[in-house]
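Only one chain comes next, encoded as C-alpha cells, the form predicted on its own.
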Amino acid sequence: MKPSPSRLLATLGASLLACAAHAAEVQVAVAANFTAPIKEIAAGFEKDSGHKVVAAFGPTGGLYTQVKNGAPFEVFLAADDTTPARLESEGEAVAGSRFTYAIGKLVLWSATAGRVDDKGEVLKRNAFRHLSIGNPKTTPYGLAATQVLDRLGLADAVKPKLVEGTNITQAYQFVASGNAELGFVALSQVYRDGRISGGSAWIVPAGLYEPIRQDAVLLARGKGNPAAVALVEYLKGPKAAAVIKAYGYGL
C-alpha cells in the first residue's frame, strides 16, 4: 500500500526539521590573504556538514582588535601564529585548539607580463615608481616584505616608493589596478593550478623572510557551537588540504 501524499509530506517535513535541528552557523574571522581558499573550503564544508559559514575578512591585527572588542567570531584563521597564541593566553580562545593550517608564501608580482624577472632583479634596478606592500604593523605579509628588503639591502633605496595597503588585499589591488607597477603580495592571490595566473612574478625564496605560519584557533564563543568545532576539524582534513595546496600554500 502506497503512503498518502499527506503522509509523504509529513515525513519529508520531519526529515527537514531534523536536518535543521542539527545544522548550525559559524562566524569566522579570516585573514585577507585566505579569502579565496576559505570560500572554496566553506562550500565543501557546507555541502558535507549542512552547517553554514559566515566569514569576515581583514588584516590579522584588525581582526584581533575586533575579537577583543566583542565581535561574535567563533573561529579565527590568522595570517600568523602569534596572534592566535596571544588570544589563547588571554583566555579568548580554547586552550589546545590552535594549529597551523597553512604556510604562507610571499611573491613579488606585477600585473604586466615581463616586468618582474624570476630572480627579483627588478628591485635592484629600482626602475619603478611605486612598490606596494601590506601594512607591516598589521599584516604578516607586509612584515615579510620589509624583511626581504632589509636582507637584500634595499630598504633605504625603495622606501620613498613604498605604498602601503591596509591589508594584503588592498596591496594586491594597488598592483592589479596599475597604481603600483609591482608589489609584494601573497602567492595565493596570484596562483592557480600550479602556476602564476597572470602578469609576471618572482616567488621570494623562503630564506629571505621569517616563516609565515598561519594558525587557526577555536575562539571561546565557538566552544559550544557544533558548527565551529566541525569547521576546525574540517580544516585539518584532506579536502581542505587539497584546496590550500592548490592556492600555493605550504602544509
Given for the second form:
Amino acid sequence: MKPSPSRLLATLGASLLACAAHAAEVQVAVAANFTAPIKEIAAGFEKDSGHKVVAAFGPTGGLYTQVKNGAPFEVFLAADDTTPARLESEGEAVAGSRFTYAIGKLVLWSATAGRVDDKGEVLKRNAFRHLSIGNPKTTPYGLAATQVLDRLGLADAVKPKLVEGTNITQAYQFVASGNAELGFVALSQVYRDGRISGGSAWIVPAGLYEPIRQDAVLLARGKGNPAAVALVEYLKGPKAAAVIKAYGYGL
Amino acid sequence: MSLSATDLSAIWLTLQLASLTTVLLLLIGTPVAWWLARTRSRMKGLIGAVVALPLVLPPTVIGFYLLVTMGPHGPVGQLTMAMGLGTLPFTFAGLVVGSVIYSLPFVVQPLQNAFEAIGDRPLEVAATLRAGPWDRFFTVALPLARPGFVTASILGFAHTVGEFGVVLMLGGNIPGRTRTVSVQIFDPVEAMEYAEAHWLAGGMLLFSFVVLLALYSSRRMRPGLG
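Moving from the form predicted on its own, what structure would you give for the form predicted in complex with its partner chain?
The complete assembly is shown below, putting the previous chain first.
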C-alpha cells in the first residue's frame, strides 16, 4: 500500500511531537570562568540525554541582575556561593537545589616561560611593572588575589602595580597580551589535561585564600523542565566531575 | 552630595581626558575633514570608511585591538618601547590614544559637513581677490565652518566622557590614572550596590542631557552650517 499524503503528515506530526516531549531545551546562565568546561559537559549531556543546552555566559553579578529582571534562565552556574544563596532566599531559585559544582583554584601566571617560580618568590622580588587581578569587588578570583597579597604581607608593596580586569577573563587577557607581566587568574584558564598549558605559573596554596566555592542552583523557571532537572543531576555525576577536574577545578 | 574622594578624582580625570582628546581631535580632524570635503580622489571612500569605523565597531573590539597592538608584542608597543616610553596600556597617555581613535568620527564628520556646505564659490571668490590657499582656509573657510567646529567639539568631548569599553579594555581600573567616571559607575553596579552608583550615574545622565540640549538649542538659534 502506498502511503497517502494524510497518513504521511500524521506520522510526521506524531514523530515531531514525540521529539518535543523527549528532547527539551534548558537555558543555563554560566559564570565566565566556566565557559570552556560547560561546553564540554553540555556536549556529553546532550549526547546522553537528547536534551539541548543553551548557555549564556557573563559575570556572576550581571547574570544575577538579568535573572532578577526576568531573563529566561533555568539553571545558574555562578562563580561564587553567595549569589545562588541570595537568589534562593529571594525566591528566584528552587529551595534546597543549591550545590557546589566546582571549587576554583587561584594561580599566579605569566605568559613568559620561567618567569614565575613554583613558590611565588617572583612576587616578593617585586621585579615587574604590572600585576593583573580581577576586580576584587566583583570577581571572587580578584578577592582571593587580594587575600593572598594580604597574607604574604605584600599588599602595600604591589598596590601601585595592580591593574584590574572587570572579570577574570579580562585579567587573563592583560597577562596573555603581555601588557601585565604577572597576574592572578583562575587555574582553569591556563590548565588543560592535567597541566599548565603555557607560560609559567605558581598554583597558590589553598591556605592563602578563602575557598572559591562555585555554586549552582535550579532557578524557579526551571522547576517544571525535565531537561533542567536532568542537567543539574548530570552536573553532580562522575562524567561532569571528570571534565571539571581536567580543567583544574577542585571538587 | 554624596560624592566620595574617588568619585571626584574620577570626574577630574575624565574632564582632563576629554579636554585633551578634544584638542587633539580638532588638530587631527580638521585637515582630515578638509581633505575629505574637497578631494576628488578615489581614496575618499576608503578614508571616509576608516574614519567611520569607530561608529559601528563595539568599543571592546577597538579596545582589544589597541591592547594587542600597543602591548609589548604589538607593533605600536615595540615602537614606544624603542623610543623609551614603555608601553601605553594602563597609562593616561594610552587612554588618550584610545579616546582619539574612538571619538574620531564624532569630530571629523561634523567638520566635513561644515566644509562641504561652504561650497566652492566663497573660496573661488577669495582666490580672485588674490587670497592664497592658506589665507583662504584661515580667513574664509574656518570662520564659515564655525558652527561645525562647535558641534564637533561638543560631540567629541561628550562622547569621550561617555566612553566606556575602550577605557575598560585598556585602563586596568587604576584610581587617579585610568579610572574614569564611567568605570567608577560600573564597579558598584556590578557589585550590586545600586545606591552608590546612583549619584554618579544620575550626574552623568544630567551632564549628557545638558550638553545635548545646549547643542540642539544652539543649532536652532543659528541655522545653517554644521
